[in-house]
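Only one chain is shown below, in structure tokens, and it's the form predicted alone.
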Amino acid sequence: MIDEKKQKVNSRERWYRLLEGISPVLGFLFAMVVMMIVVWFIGESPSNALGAIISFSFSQAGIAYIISQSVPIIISGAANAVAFQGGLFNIGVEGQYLFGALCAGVAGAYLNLPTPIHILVVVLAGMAGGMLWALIPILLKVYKGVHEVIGTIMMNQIASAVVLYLVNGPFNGVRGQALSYNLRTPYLKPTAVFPSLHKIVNSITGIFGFKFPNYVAVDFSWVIAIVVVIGLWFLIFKSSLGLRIRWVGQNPSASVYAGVDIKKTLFTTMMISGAIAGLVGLQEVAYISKFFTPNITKGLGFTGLAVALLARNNPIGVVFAGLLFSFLTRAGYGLQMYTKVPNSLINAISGIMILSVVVFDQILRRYVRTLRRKEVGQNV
């Protein structure tokens, strides 16, 4: 009898947590719907919108693609998380990636070293980078009291500014050169480069008939993103540190009757977050350009905001979030090549689907949390 109690009350338990767990699929499905309708208003069939995605997205260059460009995703968004995890809004992704890249960019071109130690320490750069762009805004948070997207988006203008100033003077990589217009540092060395990962990864795929184009980024910034989600996770959900994040993220009064130092946290938790984004440019400088430019992709500290928020903060949500977002840019490209929708909308139908994923699981929350309420009425 108590058995069959244990198991009705663990099955109810389960499909509590799968209402809980269901939102972004929700979210996803809404804004999907709200995407439709918006194409049939524009004068565009649905049907042929949703062709361009699925043949523009679901072919084997598309795949690899959405993979491949998610890879900087992922890591803004695990960036992000982390702040979130310690209730913290990192803003700044977006100049901590910028300032980092810069360093990686510039210890990839300078240095001489062999190759391992080299692409380390180019690595290693792109952290100390972000953490140094990220010290001021915490810095100012602890001890001062400014709320941190002050400090952040202050100091993303700032990023923006010392950049173009570095790259177009002791960095500066084609001063001399007649007729070149691109600003950028000098190219990294070859021992800095990023090694391909072509070879491996199409060994794994191929067995399923799957390979990636060689014109399709697979590289070393494959296994960063790896080692960043699961490290993420395990610091978060397995550590003594990623307790201490959680509780100053949820309740920083009673930490502090926990015996938890509040400042010390919040600063552990910008540095690991900085740390973390200075790697986000680190694919293109140090793999497809193989030099540092100001004009590296810009955004994907805020798209990685929103993938964060989409994952709950949870490193493994991240890397379906991301993966999401990348499909959603290269559906954006197969609307605007095969129909007469423009781009915008992917974006707007982004900006739906994070409002639709709060909406849906503030709702299924708050039904469980009633749904718990009832049973435990029932059982006193």
Partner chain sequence: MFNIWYFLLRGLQISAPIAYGALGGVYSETGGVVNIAIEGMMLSGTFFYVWGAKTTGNWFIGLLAAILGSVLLALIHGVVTITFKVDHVVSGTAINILAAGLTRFLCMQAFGMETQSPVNPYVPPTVFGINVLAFFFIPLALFTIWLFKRTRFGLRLRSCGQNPWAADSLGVNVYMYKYIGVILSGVFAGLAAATLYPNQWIDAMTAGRGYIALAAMIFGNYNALNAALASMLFGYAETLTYFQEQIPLLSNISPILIKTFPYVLALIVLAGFIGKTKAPKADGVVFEKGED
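Target state, the form predicted in complex with the partner chain; input state, the form predicted alone:
Single chain only below; no partners, no other molecules.
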């Protein structure tokens, strides 16, 4: 009798959990529906668009690209996720990875070190650059109460100018050829370039008949992404620092009573976020182009923001959300090439996706809360 009741409660509880957790899926579907309506509205058939997306994304090369290009997106998602976990809104990932990438490029081009150490130094330089760019906003937040969004946005604006200045001036690798579009730092020393992992990865995926083509980046940055994700998962869910970060993120006033130093925790959270953000550009700088340029891929910080929200700030979820956004980027190029739908639609859709995920999240939470209340009423 009691067991039966318990089982009933358990299954109901499971249903509630499912309802609370399903908002990313609903948000994604909603955004896709909006996209298809827009596609239809501008006079392109949705089935055409869908066909273009599928044929462009789910070929062998397409899948290989999606996986490879998810690496910076996943790292950026992780940087955003840890900040969110700690109650911080790090819009500055954008500027942090730009400056981190410059630092990494400079460390790779100007230092003379043997291979494994040089690579390690490049990685550390990226992290240091990201942390440096996160430092001022978090100090302003902790000591002056300036909202980190304002602080980090200002730092984003400053980053693009400072980076342009530094590559134009002291770190110019193309002095004399003053064309702004090929402005870059000198090439990285061969000792600093990330090793390719094609052979190892292909020997594993080859078992399933899947090979990464040579022109797709399969490199050391994959290892970085994996280490970041797993390390972050342990940090957030298995360490006492992670517990403090989550406390401060969820209930700052209560965590004071638990003896948590809020300022210190906020500072640490932002530094971790900045350090991870500094790694976002490394695949491009240390493997693909082998130099830093101010024209490096932009917008990954904002993509990471959407990724973190979609993953509900869970590092493992970030991997899947990162793959999803990598797919969306690819889908955008597919649309651009084979239909009249411009690539920018995908950007607008990611904004809509963030909005719909958070709205569905609120609606479902409220719904579950009323259900629970009713239940309590019945039991009494």
